[in-house]
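Given as structure tokens, the chain that follows is alone and in the form predicted on its own.
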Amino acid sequence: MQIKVRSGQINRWQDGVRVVAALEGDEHPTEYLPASIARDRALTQLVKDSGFRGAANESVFLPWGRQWVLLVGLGKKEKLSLESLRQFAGTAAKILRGRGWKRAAFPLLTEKLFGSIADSAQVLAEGALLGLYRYDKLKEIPKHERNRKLEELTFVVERTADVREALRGVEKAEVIVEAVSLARDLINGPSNIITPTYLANQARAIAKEHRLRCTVIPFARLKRLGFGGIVGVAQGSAHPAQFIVLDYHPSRFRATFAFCGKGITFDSGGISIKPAAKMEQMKYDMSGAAAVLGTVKAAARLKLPFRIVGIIAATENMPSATAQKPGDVLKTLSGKTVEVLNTDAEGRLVLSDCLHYAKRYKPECVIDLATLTGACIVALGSEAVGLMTKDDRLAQRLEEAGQKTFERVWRLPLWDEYAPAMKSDIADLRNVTNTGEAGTITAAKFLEEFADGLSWAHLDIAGTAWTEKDKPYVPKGAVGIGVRLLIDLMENWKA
């Protein structure tokens, strides 16, 4: 789909449907729109007479002159935010496509509350493009559905001087949405296609396209080099593990970031096998890896002034005659030994090697992303990412980025009192506690053992990486969470 920016008055726009936003409640329904709409008494009266309340994402088609207007609610005035615009645009775009419209025009909401013109244009474009995403690569689409494509959106600004800034926001959104869509495709894809080798080839393709460095360490070499965490998990699978390093290294950079992604392309639980119910969803256990690939790709296209190293441990976790067993002890890349009490706690094992490997780049910041614990879903549900770090400044930066992108994080304690639960009687560490308490936090305490000396944060995305229901700009399935969060974190990074 193409997005254009034009100057003019949307009430005079003749090409396609005009999309209009309205507030909920007794306020003037077009208070936050350009003056040309706010002055349109006929539209204002039409809205009032329709019974439209303006609740968030409520919608109705109304006749406006010889054309149609799609009215979409913004919700209550006191709750307006950039996220309101994303949801507004995502809701509108999906409705337009569903009705078979090819073109539509949006007024660019430019109230100070929404930030700069570029910010407003970016979030509107993000909402529309992300809302139109669907994974249909593996099924036949009925002809009437194939023809339903929203081909063009025009954002209308009233001042010609604002066109260039709005275009900058749209272009940035297109880059970010492409990266999020890549992540969604990788997560939604079935595990017989999205194998560790497939992820490695995707990294190579990104490197080739953007002239990045890509290193892939195959399974046999991982064994020789002592990557005991990923080797222990991978040894039960017929698909060989791949340790992937994707390095965006501009000639001049202000800081180095290392992003580590859990890349379990299918998690059966291993010998400690999972229940059959919803096991098919365990293809999304590589959501952290998908987010890392998308983030590096977007950063390269945006030419961010940072060195960014994406580190991914990609493998399946399968039961077989060669799989690791409860009670086995493995030696990680750091040299620390781990007693494996539960083979379904495999994400922390592969990440232990990623975190230790990241130290060679001397990064200013290391963040790992992982669908790590079911306990995080119990604690936070599907609305917040679990954040654990001892770096208060890094936590604040992630919280601010989360609010802006609506990929919100919630900080949990990482107190030293939790550490003894991860000590083993026969090895340096155990991979699960024997109490079952504080599962999300103790998993992070395990990872902390391999992040010593680093400014490090752990993001548990178990509850936020996959959705069971359609949302305004997130269709059912893979969310692609993490890409927008990390890009915003870096863009606003100050030493």
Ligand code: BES
Second form
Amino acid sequence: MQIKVRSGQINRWQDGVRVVAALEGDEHPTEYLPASIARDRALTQLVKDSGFRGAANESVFLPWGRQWVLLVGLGKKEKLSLESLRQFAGTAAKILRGRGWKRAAFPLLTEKLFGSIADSAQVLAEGALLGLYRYDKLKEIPKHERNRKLEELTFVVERTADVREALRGVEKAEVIVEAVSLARDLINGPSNIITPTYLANQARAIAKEHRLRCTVIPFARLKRLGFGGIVGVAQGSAHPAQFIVLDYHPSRFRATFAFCGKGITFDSGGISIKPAAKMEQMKYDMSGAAAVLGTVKAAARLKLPFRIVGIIAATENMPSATAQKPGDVLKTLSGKTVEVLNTDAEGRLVLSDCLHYAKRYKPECVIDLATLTGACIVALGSEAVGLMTKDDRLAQRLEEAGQKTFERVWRLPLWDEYAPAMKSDIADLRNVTNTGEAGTITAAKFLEEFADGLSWAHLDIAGTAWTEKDKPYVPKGAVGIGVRLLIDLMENWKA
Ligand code: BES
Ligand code: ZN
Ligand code: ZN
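For the form predicted in complex with the named molecule instead of the form predicted on its own, what are the coordinates?
Complete assembly follows, chain above in first position.
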């Protein structure tokens, strides 16, 4: 779909359906944005008669002159934010497509409340484009549905002077949405297609397209080089593991970021096998890796002034005659040994090698993203990413980026009193506690052992990477979480 920006009055718009936002009132919507619409008596009466109140994502079609208006609620004024606009745009775009509309015009809401014109335009475009995302590569779509495509959206600004700025926001959104959609495609894709090799090829393709450096270390070499954490997990699988480094290295840059992604293309649990119910969902155990690939791609296209190194451990976690067994001790890349008491706690094993590997780039900060623990879903559900770090400044920056992008993070403690739970009698570390307490935090304490000397943050996305219900701009399935968060973090990075 194409997004255009034009100046003019939305009430004079003739081309396609017009989409209008309304604020929620107790009985009727109280105000319309922009004000030009509020002055239309006949229309406001019709709205009242329709029973439409303006609640968030409520919608109604109404005739206006000889055309249609799609009214979509923004919710209460006190709760208004950029996120209201994202949801509004996602809801509207999906309804328009569902009704077979090809073209529509949105007023660009430019209230101070929403920040700059560029910001409003960006979130509106994000909401609409992300809302229209579908994973339909693997099934036949009936022709009448395939033809139902929203082709063009026009954002209407009142002042001609604002067109350029709005366009800037739209262009940024297009880059970001492409990266989020790539992440979603990789996550929604089944594990027989999205294998470790597939992820490596994807990284190579991104590198080729955007002139990045890509290094892939295949399984046989990982064994020789001592990547014991990854090898332990990968040795039970028929698909060879791939260690992927995607390096965006502009000639001049302000700082280096390393992003590590858990890339378990299927987590059966290994010999400590998971129950059958919902095991199919474990294809999303590579959501961290997908976020890293999307982030590096978007950053390169946006020409961010940073060196960004994406580090991904891609492998399956399978039971087989060659799989690691409970009680096995492996030696990680750092030299630290780990007693593997539960083969289903595999994410921390592969990430330990990624974190250690990141040190060679002397990064300003390292952030890992991982669908690491079921305990994180218990603690935070699907509304917040679990954040663990000892770096208060990094935590604050991630919290701010989370608010802005609505990929919100919630910090859990990383106190040293949690560390003894991960000590083993026969090795340096054990990969699970024996009490099951504080599962999310103790997993992070394990990772911390491999992040010594780094400014490091861990993001547990187990609860947020996948959604079981449709949301205004996230259809059921992969969320693609992390890309928008990390891009925003870097865009607002000050030394
Ligand atoms: N990939 C899972 C965590 C997970 C569970 C992500 C559900 C998304 C949804 C991870 O590898 C795992 O199995 N963790 C174990 C750790 C336990 C054995 C200490 C868990 O959370 O049960
Ligand atoms: Zn697992
Ligand atoms: Zn896992």
